[in-house]
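One chain follows as structure tokens, the form predicted alone.
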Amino acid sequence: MKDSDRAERGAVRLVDVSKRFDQTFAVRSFNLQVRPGEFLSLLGPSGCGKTTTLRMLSGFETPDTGEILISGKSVAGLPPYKRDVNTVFQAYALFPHMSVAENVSYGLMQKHVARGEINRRVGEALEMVRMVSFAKRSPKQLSGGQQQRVALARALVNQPSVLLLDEPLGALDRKLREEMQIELKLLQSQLGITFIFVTHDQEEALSMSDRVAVMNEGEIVQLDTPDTIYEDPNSAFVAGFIGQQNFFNGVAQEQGRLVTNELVNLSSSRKHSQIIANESNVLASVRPETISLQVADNAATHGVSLNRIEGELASIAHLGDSVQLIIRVPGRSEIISKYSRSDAPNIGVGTTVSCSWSDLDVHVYPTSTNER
């Protein structure tokens, strides 16, 4: 292998692919390009065209316009298993009457490779995934964390370079997931294998991606690392699907900076993208971490305040290592705040409060009438 070819293995780029299904576009002008041995998530909500995008870098759909690259060449025409990738299925997908060994190695006999060189990878593939005490075994006798480790290994054991994960942790409980998250991860990382992970599950995809692809309506409507992803969304789309957020409707004044509303104010610091147009319809976001909360003075408030709102508090919940309030606001449905559990304050339901934040944790994004 020359040293470009090498340089270019486990590399991915999809240029202006559309695909349709009768007159819906399920992917509309893609273009996105993945580094060799990058962990990205492909990350949006149902029907948003994520699942679309792999089955055509896999070879089970083919794009009606635009161009996909494995490894720097085109797959135009080649079918999928003349493509330098596998994919693992939520669904798993094992042969219930061949054994764990039998399973993963599958591939190999279809491609006639050699018996003692199928022995010696099946074994290391099984090792990979610590399934190698089960090689004997049918899928039926695994529980579904250890069939998801033998689909990973019978992908694994014919050595892609880009391995395409379709909602692989979907079928698995909450504790099982999280453990196979990170095994997942510390296996990438060990193999250098790119991984292209298709999840609807945020907090999946903050976790285990070097940078995450969010995708709306068959386009990516935002692609950066999962620090920035979720610090700086760029869209209130974005925003409101990457975990909590309270939103306030309001009106711009100061090109963004600040937003009036009946009930409060809000005043922000942070760099907007754009100029937001004075007197436009504009949504501002808060995160429930980011609101503090202390019992209201006895004084009444008079007019509307800034960054600051006042409420009932009418529910608490013990959420593992965080607490979650919700403050009753009359005018509004609810303030959401959350506390790690150490710092929760101790304030009883029914109390009133006061809310508040700092303007560094208010974004701003335009909307139109419509949207609010």
The other form holds:
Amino acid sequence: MKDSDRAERGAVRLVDVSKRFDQTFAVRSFNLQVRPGEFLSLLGPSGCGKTTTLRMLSGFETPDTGEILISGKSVAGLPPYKRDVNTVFQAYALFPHMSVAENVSYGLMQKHVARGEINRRVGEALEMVRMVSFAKRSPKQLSGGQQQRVALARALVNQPSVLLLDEPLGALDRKLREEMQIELKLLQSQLGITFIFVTHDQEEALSMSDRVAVMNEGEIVQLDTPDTIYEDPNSAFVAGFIGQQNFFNGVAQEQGRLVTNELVNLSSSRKHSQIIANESNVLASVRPETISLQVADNAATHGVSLNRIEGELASIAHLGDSVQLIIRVPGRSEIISKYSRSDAPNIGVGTTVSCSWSDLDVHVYPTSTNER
Amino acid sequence: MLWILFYSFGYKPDLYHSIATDRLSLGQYKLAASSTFFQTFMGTLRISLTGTALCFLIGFPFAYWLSVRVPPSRRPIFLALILIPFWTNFLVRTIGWRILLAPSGIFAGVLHFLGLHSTALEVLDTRGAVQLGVVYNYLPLMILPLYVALDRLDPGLREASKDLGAGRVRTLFKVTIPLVSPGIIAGLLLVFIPLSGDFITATVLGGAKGNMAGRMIYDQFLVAQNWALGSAMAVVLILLIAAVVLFFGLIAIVGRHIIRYRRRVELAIAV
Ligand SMILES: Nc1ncnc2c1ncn2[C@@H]1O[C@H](COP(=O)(O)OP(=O)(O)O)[C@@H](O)[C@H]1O
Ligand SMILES: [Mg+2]
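So that was the form predicted alone. Now I'd like the form predicted together with the partner chain, please.
Now the complete complex, all chains and molecules, led by this one.
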């Protein structure tokens, strides 16, 4: 933390930034510190203010209140073309009347870099994204992934202190997207440039980032490493947004160490992120991969049991490296269980199974009104 | 068209016939290019070129403003306003200007009221009046293609340009204008070509001083009944228009190559 307090190239700070369109907040009391060379993702559902945040950094929107500092200096009043940041736009926005090389050279031309150096740096940038052989083509003749690479080269060739990426992989198909994720991450660690990466895809954010800021309705709800975000979501919103969850409504007992409802009781040995009052309504969550299945014995106990619920195995889906099992439980929505392929239990569809989990894997959140 | 070309080599046999083509010659062209008529041709070109330029200088900023600054919901209002004059007859709205510009008309009144002009307004029947009428009559033909082209331009491209360090002016010249150039060319041609042949605007607002080639040709056909000379003049006018268009077209092509050459990138790495 101390590092980022120093004014350093590539550090980004947003202090209490708010932006309203008409009467509604697009971004609200936004506080964020990005360290130099960090790969930080803004993750959240569509319309939560990610693009607006990015546009305030690049200078295309002006915050109503608050302050933005890039490399330690306030950028208030600086137009986009005077900021030491570059953007990779969602739709790439390549200039259709210029060749690939000319597109990449555009930023350097604006800075009146000498022609020899432009030629060299454009070549290097195209080499970096493996597009040298396409230098003379028109952007219209390129595939989506190739255009994406050119857009990246066009931004990086300027050696900005911060690179902003607005859902850059959103338009690519899955396989290409996964390849580009790896490439982007490698590039970023090689170059050491601060990346602020906007996405609504939680897998993408978790797999690429040093830290993830989960946003909802214009605010950051959690800012943590991908690991912590996944393992320890601080609210039901984050828990539901990141990965799959099995949610259980219930009433809290023992400050949230026990959650009861008419079908099942859940005990939790985790530290809660919020204080939970007895007898308050809560939401308990259990990840699919922590739920294990056994064939239920016939002399089933019909009462309410602890960390265990019975149902009928309704479907088995093979997802490549994992297997997802859906269990239908009378009186509530389905329960999802996930196993890695090699560990999947050999149970047929239609069997009555009992799902169980450990109290280490139960998270408890107060029920708030703004949940999905 | 071919008849006109053919007639232009004929002659006017006597007072009572409009055309004879038993002897073909270039005589009518000599006449058409003689100094009196030549002056009219040059005057016409000058009015058309200035008119086209003025239409562009007014039309482009307006179309830009409309497509960039005005929210989409309010654009139809402005487009309708531009088109309202087109609902009335060309002649009628030009005559309308006569009323406005009359020595004691509304403009004179306003200028007088503002203290800018005290004596009677003497705009009417001058080249200035013709120029004004021309801009008014042809501006929509410039604005519409420009607006369509600008409206289709992805605003993200302008942002990308600014993001890469280009200011407003550079963005205008390096991204916006090159990308809307088909619209610009369409607008220029749409104004220049009909304007060069226009005789109503000049006749109504210019009086004797606003004599334009279109009017001259009209006179030869319908007043002097000299179809041969009229045809020759028409051919000269068409050739002149073609020459001007070609001239500017060449300049545009050369300019484009120069721009291409200046922004070229030669990679040091072997491709
Ligand atoms: N230019 C604008 N005018 C009015 N409302 C806007 C504008 N830009 C964004 N908004 C609103 O602000 C909110 C946040 O938008 P945005 O930042 O684009 O979200 P995201 O990128 O996370 O999907 C949305 O409700 C959107 O409708
Ligand atoms: Mg967005």
